[in-house]
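Listed next as structure tokens is one chain, alone, in the form predicted on its own.
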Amino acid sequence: MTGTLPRAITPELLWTGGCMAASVPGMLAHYSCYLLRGRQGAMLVDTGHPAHRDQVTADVLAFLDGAALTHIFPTHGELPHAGLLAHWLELFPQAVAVGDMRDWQLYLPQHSARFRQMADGDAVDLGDRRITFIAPIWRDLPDTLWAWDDTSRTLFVSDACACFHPHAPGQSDRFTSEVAPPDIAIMQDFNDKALHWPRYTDCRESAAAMDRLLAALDPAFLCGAHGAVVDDWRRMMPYFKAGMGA
């Protein structure tokens, strides 16, 4: 922990990205992405926000240390998650994009041969770690996918479990166990705006589904795009459920 991103979550898992002013005055919000390094490849989970292109690129190249990026996984098609997809495909000509790649041939037709459609249960083998794609429970868009790394026991949850907490510059790289509990009202506001459906839906059924998934996996980390890395999911789940209005 240095106070700013990047931070190595494990020796082979990097957290990078940047922060921007949130809709709440005086508060910063994370725009994160993650790099998994294996013996036979490396996967970038989300692409980084275009506003952070130079920083994220430098962090990824440093962590790869000369190795190749083989897979790019945009968890869904929104700007913070997929805005640098073309950048990474051009920087690493042998890499392929994996995930729910519907319609991407319309946006990036020059790279259409490099899209690999994935669905719930499909997996990518990086040699010493297997990344399995999971149908999301708290999703944003119809093309959202989550992923599970069986080696670090990390669940990549895209826009879900966004641990919004007031933080200033120099406090961007904290895990949830290292910060005060999140602000439930701020999380509810984010979920209503980003996911849309929580404001219209009784979320209790989905909360029970999250409980079952987490009990089955028992992740060491929940890595989302817009908040602190969750390293104590049992303590945090009541806050996340409240933030979904459950």
Second form
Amino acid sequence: MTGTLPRAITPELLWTGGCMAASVPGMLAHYSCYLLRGRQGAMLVDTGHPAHRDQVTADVLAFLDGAALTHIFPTHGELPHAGLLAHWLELFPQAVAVGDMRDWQLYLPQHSARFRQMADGDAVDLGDRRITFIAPIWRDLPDTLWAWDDTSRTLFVSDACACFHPHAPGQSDRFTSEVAPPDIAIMQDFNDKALHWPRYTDCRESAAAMDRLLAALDPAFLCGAHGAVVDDWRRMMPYFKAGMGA
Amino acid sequence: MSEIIAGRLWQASGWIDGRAPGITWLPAHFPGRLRVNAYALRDGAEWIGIDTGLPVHWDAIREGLAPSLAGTTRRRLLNTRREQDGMANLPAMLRAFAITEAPYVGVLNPLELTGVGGAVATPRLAVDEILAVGRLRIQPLRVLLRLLATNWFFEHTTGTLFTSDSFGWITDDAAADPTLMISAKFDWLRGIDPAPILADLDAVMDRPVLRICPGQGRVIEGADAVRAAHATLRSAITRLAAEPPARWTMPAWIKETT
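Next up, the form predicted in complex with its partner chain, please; the one we just looked at was the form predicted on its own.
Below is the whole assembly, all chains and molecules, this chain first.
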């Protein structure tokens, strides 16, 4: 570990992106994306924040090591998650964009032929790993999808399970087991700003749905866009649920 | 292009056909053609754009707003949301219109979100801080009827309220069901106590609003029409809140543990 991204979560799963100042003074927020390598392709989960384009591009190219990026999965259309989609499609002319792509004909009409609509239960096969799309439990924009990689047992959860981390240097690449637990008040602040609706909804049912899903999948990792990679979900879920007000 | 107030306020639009394949932030079907809008205000040499419309409509947006620029020397751009239907044309608009400032409210810098470099200034505004554009006075308002961070803008001189992704149920051909229209994006309203949302909406609307300029749909013109639209939106929120929330179901391909 170097204290900064990128970090290889597994030999075939890269965590990259960058951190930016958060709404809470002295805190940083991750803007993460992930790269899965398979025998017959590679998928980028979220595109990276446009402000981090150069670093994310360098990290992805290094990890691909000459292989092609075949699939780009924006978890939803919000620009911190999807703002580099055109960049990746232009860099890899054979790649396709996958996910809930219904709106993208409006945003990138010039690339419409390369969009592949996915729904809950659809999957992408990269040869030695299969990535299946899941309807989200906690999300903001309605075009959000989560995804499950069966080989690494990773659940990609987009905006869910988000938390900030202290400004201290050397913490951007830590898993949750390697750092102190998140501050619940700060998580609630983030959720209030990003998700908004937890303030007005009863999140107990959705929290119970999360419990069921995680018990069924038993992921090794929860990989979200805004926070440390979760490698100990049983310990962390009470914090995330408290952050949602459940 | 529509000149809503001669020499002062312009609207440029592209259209989404309600019969077209689904857009996630709109209901599956709605009557007619729905505008997706960009607006411009000017006073003297000062010009400000509000939202950018969609890339698929860029030619219409550019051609629609270009006449409003004549004789202006200070050009700025505001966005009501950091979502693509409101700001995806930002890089193109900055270049085409020689915009030199993109003020923003909140945390996320719009230029960073779109990867735009160059010499465009991005002063940060506080909520409720008045932005002067010549003699015009634009006030950012934070609203609870939102998904992501959203600013409505109230221009005091003209009495114009820019409402982003709300008040957008009037297509060019008919009025869609307002409850249906807000349900696509604000589905979190289902099953909640709507009182805080309604109270916040009432507080925002407790202003001398003479017109509503939504990010989608037709302009709502006149104090009477504004009052009626406010009442309609209140009813829609109340009706949607009375519906049960959607429930997540375990995908069939996942074997649930007992």
